[in-house]
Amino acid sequence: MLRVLETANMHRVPSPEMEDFDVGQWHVAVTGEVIVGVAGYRLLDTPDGPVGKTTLLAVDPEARGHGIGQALQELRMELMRDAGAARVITNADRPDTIAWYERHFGYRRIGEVPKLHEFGLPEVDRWTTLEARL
């Protein structure tokens, strides 16, 4: 998993941005015996019921363009919905990823938060927070 996450500079775990892999659920995409994609989520308890919170999503650059990211995202949205969440929130720093979430999954921008540590795109110091209905 760390090898794939490193391709997106999301491998510094634990860190202020990602405390541990034990938080939530993790799923991988495998080609042969090699992990080529990773996605995680967790459920947040709120007074209005559970809310999905995506953690990390990365696909090995050599495996991109084959729908792996799309399949991992669809899987985690389905699992969060099945667990009772009516909405999901995520943070992203890559403009193309933000547009992908908006275009394919109906996310909308709801704010920004500062990064706590170098994670993702080093030249971007904020996460764009997005939300979607499940």
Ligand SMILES: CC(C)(COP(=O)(O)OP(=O)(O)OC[C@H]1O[C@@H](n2cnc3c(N)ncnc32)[C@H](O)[C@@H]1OP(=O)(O)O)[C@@H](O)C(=O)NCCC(=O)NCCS
The other form holds:
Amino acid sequence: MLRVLETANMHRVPSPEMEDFDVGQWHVAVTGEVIVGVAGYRLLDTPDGPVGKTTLLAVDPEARGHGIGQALQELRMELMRDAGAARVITNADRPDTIAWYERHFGYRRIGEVPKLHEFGLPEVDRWTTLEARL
Ligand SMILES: CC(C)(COP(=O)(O)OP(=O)(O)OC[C@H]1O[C@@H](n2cnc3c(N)ncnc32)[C@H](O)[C@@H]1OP(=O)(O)O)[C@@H](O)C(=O)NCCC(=O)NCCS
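If the structure you just shared is the form predicted on its own, then what does the corresponding form predicted in complex with the ligand look like?
Okay, now the whole complex, with that chain kicking things off.
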């Protein structure tokens, strides 16, 4: 998992940006015996009920463009919905990934939050916060 996350500079775990892998549920995509994609999420308790919060998502660059990212994203949206969440929050930094979330999964931008340290794209110092209905 860390090898795949490192391809997107998202492997600094534990760190202030990602304290632990054990904060939620993790799912992997496997080709043969090799992990080529990882996706995680957790559920936040709020007075209005559970809200989904995605943690990390990355696909090995050599495996991108074949629907693995979409399958992982659809899986975690379905699991969050089944757990009772009506919406999901996602932080992203790459403009092409933000557009991908908007294009395929109904996300809209709701704000920005500064990164705590380098994580993801080094030249982008803040996360764009996106929200979608589940
Ligand atoms: C974002 C990310 C996870 C997407 O993973 P992916 O496996 O490439 O995703 P998909 O293959 O489902 O979709 C990518 C594109 O390939 C297209 N595609 C999917 N299956 C395809 C196929 N069989 N043939 C051709 N194209 C295909 C999709 O339509 C999509 O293109 P579009 O958005 O222009 O329509 C990946 O690019 C990544 O790891 N990026 C860096 C890390 C990152 O930004 N993570 C998110 C942080 S919140």
